[in-house]
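Heads up, the chain below is alone and in the form predicted alone; it's given as structure tokens.
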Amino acid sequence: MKAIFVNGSPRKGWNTHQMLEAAAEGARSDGAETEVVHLYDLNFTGCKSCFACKLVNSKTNGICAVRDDLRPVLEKIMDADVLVVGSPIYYSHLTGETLSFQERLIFPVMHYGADENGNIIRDLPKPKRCGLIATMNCPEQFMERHRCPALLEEFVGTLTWLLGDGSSKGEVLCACDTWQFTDYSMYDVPMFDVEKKAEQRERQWPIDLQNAFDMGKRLCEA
């Protein structure tokens, strides 16, 4: 069992990365081979619409033909059994790097056609279970107000539609009201009650990490 964890946050060692590491630990506890990839370490763009993956008798085998820093990651994902993507929420959306990664990952897999049962034709060497971890420094009601849950379900639903193994619809895990700065006094953030944020961090963060661990373990279970 191979599991890839993709960090779409620019901040290493912070909330999204920590949750992905916890999920990877959960996967390893079930015997999986794991790797965490940081998108912001890579030099890549979104889909260039070169359509090399849509040529007649294309030899791309479901992997984007553009050879940049993302290409080796895409190859590893195609060989994996589990994919978990993590991203903070910026202005009600996943990060730009995360969305560019999604374009490059799924477009080569999809064919413009369906089989006799109406199912989309996929160029997928190995189907996989998929999950999404999202973090946000605002309370949960802000996510709901800005329709974030629907956005996240759509993202993981698309991954599962094109990459899934048919055993699940994909999983979404959110951590809200996260601790954003080491020292809040250094930043102009009057909307936050730092004491309440600290209480939330002490009480809820261990639960969030445990939930991530459980998610990683669950996705890798036979």
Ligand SMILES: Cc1cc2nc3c(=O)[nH]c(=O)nc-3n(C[C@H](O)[C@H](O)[C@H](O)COP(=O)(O)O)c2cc1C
Given for the second form:
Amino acid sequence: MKAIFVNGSPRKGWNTHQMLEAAAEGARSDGAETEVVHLYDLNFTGCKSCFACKLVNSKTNGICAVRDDLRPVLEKIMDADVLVVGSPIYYSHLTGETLSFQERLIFPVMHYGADENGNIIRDLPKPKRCGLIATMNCPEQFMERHRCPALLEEFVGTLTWLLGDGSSKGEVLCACDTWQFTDYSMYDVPMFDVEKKAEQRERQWPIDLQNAFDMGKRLCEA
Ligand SMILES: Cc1cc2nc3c(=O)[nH]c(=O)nc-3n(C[C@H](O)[C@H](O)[C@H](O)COP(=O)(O)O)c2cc1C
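Now that you have shown the form predicted alone, what about the form predicted in complex with the named molecule?
Below is the whole assembly, all chains and molecules, this chain first.
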């Protein structure tokens, strides 16, 4: 079992990355081979609409034809059994890099055509289980106001629709009210109650990491 964890946060070692590492540890605890990839280390763009993947008799095999830093990652994902994407929430969305990555990943898989049962034809050698981990500053009760759960379900729903192995509808895990700065006193951020934030960090963060571990393990279970 191969599992890939894609970090759509620019900050290595911070919330999203830590959640992904915990999920990868969970996957390894079940014997999976894991790799964490950082999108912000890569020089790439979103889909350029070249349509090389849509040519008659296209030989792209469901992998974007553009040869940039993302290409080897897409190749690895095609060969993986499990894909977990992680992203912070930026202005109520996933980060731009995460969305650019998604365009490049799924457009070549999807054909503009359906089989006799109306299912979209996919160019996908190995169907996978998919998960999404989102971290955000807002407390859990504000998520709804930001339309966040719907957006995240939609993202993982699209991944699962085009990459899924049919075993699940894809998993979404959120970590809310995250710790954003090493030292809050250095920043001009009066809206935060630092004591409450610290308390939340101490109490909730280990639970969030455990949830990520469990998610990674679950997705890799035979
Ligand atoms: C540009 C920017 C926009 C953000 N927008 C939101 C937002 O709309 N809602 C929210 O809850 N948090 C928002 N945040 C906070 C991050 O989502 C949160 O701190 C996250 O856990 C950071 O992940 P990281 O530690 O992996 O970088 C924003 C942060 C940045 C830098």
